[in-house]
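Coming up is one lone chain in structure tokens, specifically the form predicted on its own.
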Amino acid sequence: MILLRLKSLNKTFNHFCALTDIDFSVGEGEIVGLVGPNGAGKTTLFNLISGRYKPSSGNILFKDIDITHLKPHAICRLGISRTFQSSRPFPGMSVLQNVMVGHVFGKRSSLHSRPENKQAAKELLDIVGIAHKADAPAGRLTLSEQRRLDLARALATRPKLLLLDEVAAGFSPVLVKQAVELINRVRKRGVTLLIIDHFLNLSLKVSDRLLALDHGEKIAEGPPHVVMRNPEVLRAYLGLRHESERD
């Protein structure tokens, strides 16, 4: 079952060409790493996706529902979630509140809320692995476990689709390791992902397909170890030209 589909998707801001004529589509179930180098076009994607941006031309269906106008708290309510590139904690607030306004702002729900769904809150830290910190104040927390709250507060949104952006960026490859973890863990939980990846770490260790972006354009897709030798591809991360290019 196709959950996401975009149709000629064109963003264009002033005179600059973000986005031009995507067309790609997610599975249910899938994992599929979105990557390109820097500029490529892969936030903007994420932010047509979220509702943060509105696209200049084409069309966003999720679930067969046309969600391209809608504003961002619609569509997650409809089961889209992100992340950021950057964390972004309520500081002062303790880590287990962050994930009750997950699920406040997923499900219209009081902010006092059921006995159960604090339950759920705590069960989320456990699945990221900050459990211990549930009371703590958010801002205390080291940037691995702001990305893990990140992907908590996320999760209490109980979306069907996730958008991950670079979240093992700056990762030890032990951390990567556990990342990589983390999300065969999510999507355990019946959730299908959509990662942004711009330095390859995790998207290659987790994708069943990949979608590679540069200039805003689509310039590969398929399994990763097909993607990462299309001469397109090596070109765009590492200036390589094809056989045929070369004196």
Given for the second form:
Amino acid sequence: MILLRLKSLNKTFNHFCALTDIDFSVGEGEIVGLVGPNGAGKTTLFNLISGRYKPSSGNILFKDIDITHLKPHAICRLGISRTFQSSRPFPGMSVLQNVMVGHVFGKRSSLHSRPENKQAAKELLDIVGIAHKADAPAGRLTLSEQRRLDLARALATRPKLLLLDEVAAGFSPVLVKQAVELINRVRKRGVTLLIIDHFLNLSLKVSDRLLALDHGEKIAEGPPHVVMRNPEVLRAYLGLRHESERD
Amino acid sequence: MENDKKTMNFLTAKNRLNKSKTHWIGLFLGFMLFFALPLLVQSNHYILQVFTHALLLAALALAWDLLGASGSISLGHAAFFGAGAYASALLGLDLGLSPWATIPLAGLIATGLGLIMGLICLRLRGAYFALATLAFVEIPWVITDNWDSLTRGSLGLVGISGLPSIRIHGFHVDFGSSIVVSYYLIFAYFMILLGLVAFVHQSNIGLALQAIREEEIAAEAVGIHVNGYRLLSLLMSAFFTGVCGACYAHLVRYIEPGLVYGLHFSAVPMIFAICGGRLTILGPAVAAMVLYPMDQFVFHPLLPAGHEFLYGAVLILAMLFMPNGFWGRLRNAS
Ligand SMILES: Nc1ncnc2c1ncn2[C@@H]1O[C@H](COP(=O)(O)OP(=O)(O)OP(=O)(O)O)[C@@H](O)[C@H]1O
Ligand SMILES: [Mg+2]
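Mind sharing the form predicted together with the partner chain? What's above is the form predicted on its own.
Entire complex below, previous chain first.
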């Protein structure tokens, strides 16, 4: 069954085309990796799906509901949740409170009592591995801890579809391994995932499918090993490497 | 033990009211002090008048900070204060209604004005929001100034009835009859508002406002209806500011547009909130209770013409050295 459907999605910023005619679908239970060089439009696509930006044209359907014009909070409550490329914790709240905010506001049906919410929030912190920091102010976490918090808070809204923006960027191999385990655990909870993974250190290990973008256009989609052999994808990535070697 | 500590930390972070023992004792002593004040000063008319105004300004600062909690700085609360003052006075003068009815009605009229301000200004953030609210005050001010047949225009209103009286089973208190009873009525309003503000802060509304203030983009992404909560905080703030204005009208019994819509009543609650600690519950009120009497008892006799410079000086000092306000600083230190 198709969970998310993007229909010829366009996004321009002052005549600059950040995304051009994106058609794509994500099936329920899938893990899809979203890859592409810097500036390809990956984060922009997340901003469109989560309602932060409105597309210039095209439609976004979630569970066959047209969410193109909904506000971010409404989209979250329908069951789409996200993390941010650079984490955005609520710095003055404790780590536990950050997650509780997700519980309290993420779903309309979440009128649980405080203690129940707290218990559930603690479990999520345990899952992402920062339970020992529950009472620390979120502003004091390390970057990798902030990413985990972002993830726990997103999970607290009980999403059907979770959008992860560069969760594992800059992670050491050990941390990447933990992230892979974490993602598999999340999937077992019945969550569909769309994972932005510029450095390809995560998505090749967990994804069922890849979607490759370059300059705002879809250049390939399919099973990871096929997409990674696609000449256009290679060119996009190698071209990038060329440039970065020069400067 | 470990668990207890966790719960404690959770509470301090969660409720801006620090729930430590000393805090409650301090709160109780403060309450007793103000409760006993008329006895302590032997009903000295002038002193009680100053503290009645201080309590009213403290309530005004609390009301202002209900919006402040959402991260928005308003420079236009005189709009609600003035509209509340005029609404209550006119409903009393023209329709003969009791202040018991006109004061809450004034709050509702101020809330209506808050709705209009919200629709116009809430799409803005930061300095742009502040400037828009500053300009917004002109709307009710110009209307009041020019709609002579309704408001008597710029001449102002005289003969406003005093604060109301109550009669329960033969027990009769006339709150307007002496400054002592007026003091207690304003004190009661202040305590009720303080309780409400504390309640809002520890409720889900408070949690949403804190999230919006600290990281708006994340707040909307986790399901918080950002503009809904910002509007709610503005409406609550407008209501209680309108009630403050209404109380002011019945306390002073004379108002004119320049007095109630002037910059004074926009700036003063902001100054108290920032000096006392915008992100604390009690800070704005404590600042009002300290600064206003200081202004009246110390600086007014010294500098009759320019005594209000105190507020400017304190505001600048607070922003330079205690950006979290002195109450916030005290709390962080303990
Ligand atoms: N709010 C915005 N205003 C103007 N241009 C934008 C905005 N957001 C993104 N862009 C532009 O759109 C293009 C795509 O950006 P996007 O952030 O989606 O890339 P990305 O694929 O996530 O890259 P990265 O790997 O660096 O995160 C970039 O050229 C960027 O400058
Ligand atoms: Mg990006």
